[in-house]
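The chain below stands alone and is given in structure tokens; this is the form predicted on its own.
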Amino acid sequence: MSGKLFDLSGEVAAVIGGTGALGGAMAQALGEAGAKVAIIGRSAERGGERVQQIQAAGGTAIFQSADAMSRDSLTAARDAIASQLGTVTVLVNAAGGNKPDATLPPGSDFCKLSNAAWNEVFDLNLVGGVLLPSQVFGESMVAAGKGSIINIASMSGMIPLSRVVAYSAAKAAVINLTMFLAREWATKGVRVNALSPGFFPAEQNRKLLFNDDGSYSARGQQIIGHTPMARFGTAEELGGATVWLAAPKASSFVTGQNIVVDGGFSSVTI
């Protein structure tokens, strides 16, 4: 009973930042559950890699290019998936991130944040990340009568971290977000939820979290104190949530969530 409640075959997936660390190993899981898999993004590279990754694992997959920023090239994207793949019914937003000119150094003044890189942020990760997406692929999923919308959202989401003021405040819009479209969508058969990662080491934040010995810096070393799993999440452990929000048997009944996935950091109060 177990495989088919998490068995995908028959959906199709988009997932939009799948060139990325968390995106990539999202995608590969729903890739190897049994669906067909468009990876989105700007890199060929990158998405070209990660194709050839759930391919090699026995899965089907294929790259799109498109800018989450634009609504044509998102629709050209979706149509094209569509005619190599099917219609697109699980899609994951994992694009995203924060911008150096948004976070604050230690010492400095929140006031002199400016609205560009305040603004550059918020289109980042709620406009391109979360609303441009949902629009063009939520058409057709409520069309359809079918579809799981996946929204990456963060730790920092729900507890307001230092430095990355306007990164917090984005991703806690997108859980707003998320509760607006599960609730809109809620009769048309497409159920929208959102992952919140802990601390997950990648590219943007390595050099955050760690020296370049490869030692815990003073806030990684924070950050694990804090972690009662005292260590940093691995991208593969995002899949186990990705499979259950995706399969239309295992979450039939789950929608309007922020699911974390953050070896207990958000349990600690003091």
Ligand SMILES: NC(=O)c1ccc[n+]([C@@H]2O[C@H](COP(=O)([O-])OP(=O)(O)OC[C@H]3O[C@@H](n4cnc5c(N)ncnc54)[C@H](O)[C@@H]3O)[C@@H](O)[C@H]2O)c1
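Residue numbers count along the first chain shown, from 1. The structure presented is a predicted model; accordingly, all values stated were derived computationally and were not measured. Rigid core (definition): largest C-alpha set, two forms, superposition within 1.5 Å. Compared with the form predicted together with this ligand:
After superposition on the rigid core, the Cα of residue 212 moves by 2 Å or more between the two forms.
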Given for the second form:
Amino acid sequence: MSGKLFDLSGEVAAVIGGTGALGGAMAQALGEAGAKVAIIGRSAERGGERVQQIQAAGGTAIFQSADAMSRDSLTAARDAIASQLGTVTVLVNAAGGNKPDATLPPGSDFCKLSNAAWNEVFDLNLVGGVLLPSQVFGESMVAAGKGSIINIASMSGMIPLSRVVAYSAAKAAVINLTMFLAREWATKGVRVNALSPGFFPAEQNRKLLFNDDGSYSARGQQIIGHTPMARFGTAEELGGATVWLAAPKASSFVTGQNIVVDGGFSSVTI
Ligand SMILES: NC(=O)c1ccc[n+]([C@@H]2O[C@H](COP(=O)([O-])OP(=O)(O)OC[C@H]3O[C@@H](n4cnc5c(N)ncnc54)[C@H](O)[C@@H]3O)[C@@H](O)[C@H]2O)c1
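What would you give as the form predicted together with this ligand, now that the form predicted on its own is on the page?
Below, the chain from earlier opens the complete complex, with every other chain and molecule after it.
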């Protein structure tokens, strides 16, 4: 294999949820490493902002509207990107998150958690988050004999966190599905890995981590207290692992893995 270890100049990356905090930063890192990037999401405004940021850094990027919960929408997006940038070779599945209805209030009864809220979180993180995009983009990667899929799981997929039971279980399923797909496509030229962030402030978890005045919530303080690095992560800190997993040369023999970026949270028990 020729070329530089972390060179992405031959790659076309689609980042679903590139409109969000973590997906946006991952898209930025891919663009700055030389990949052509398609930001996929539902907000043209937020997607357009990220496109501008990647272009300002000298990269190539477009926004493509799509709903990760719809196979038809994803298929249309895949084909539109192929005609503008080329066949997608790197897929980042970063649409996902928790839902307030699926979060148990402190001291509440787990037996009362609604089935609807549970299903909503599983649908978002597992079906729209990984299953449908992997089927749609995976199909063209397998046909091309080349690809890297990076699924955003979570540290909570390994250690179930209190209160966010549906989210933790859904992310555990994301890690499991990642391993399944890795084996399925290992001889087809397509690698599939998960990236598990610890705690990174974003819209979907802001209310859990901060009070309205911006100070840490009790839960936020508890998390910082348990994190050896004693801070939350910044979205840019996912860039290195993202570029590594995307790079055909740097991670050529890496598939079915779950890469944890959490400031050490999951490495300590107290
Ligand atoms: N922030 C954290 O601390 C943290 C930790 C671990 C894992 N994660 C995971 O990282 C991923 C990104 O989360 P984030 O924190 O950046 O949140 P975010 O809310 O900023 O980003 C998620 C993005 O996905 C988009 N999205 C949601 N549903 C969609 C759909 N149906 N179609 C297209 N786009 C859709 C949202 O509009 C948003 O832009 C999620 O899977 C989340 O569970 C986040």
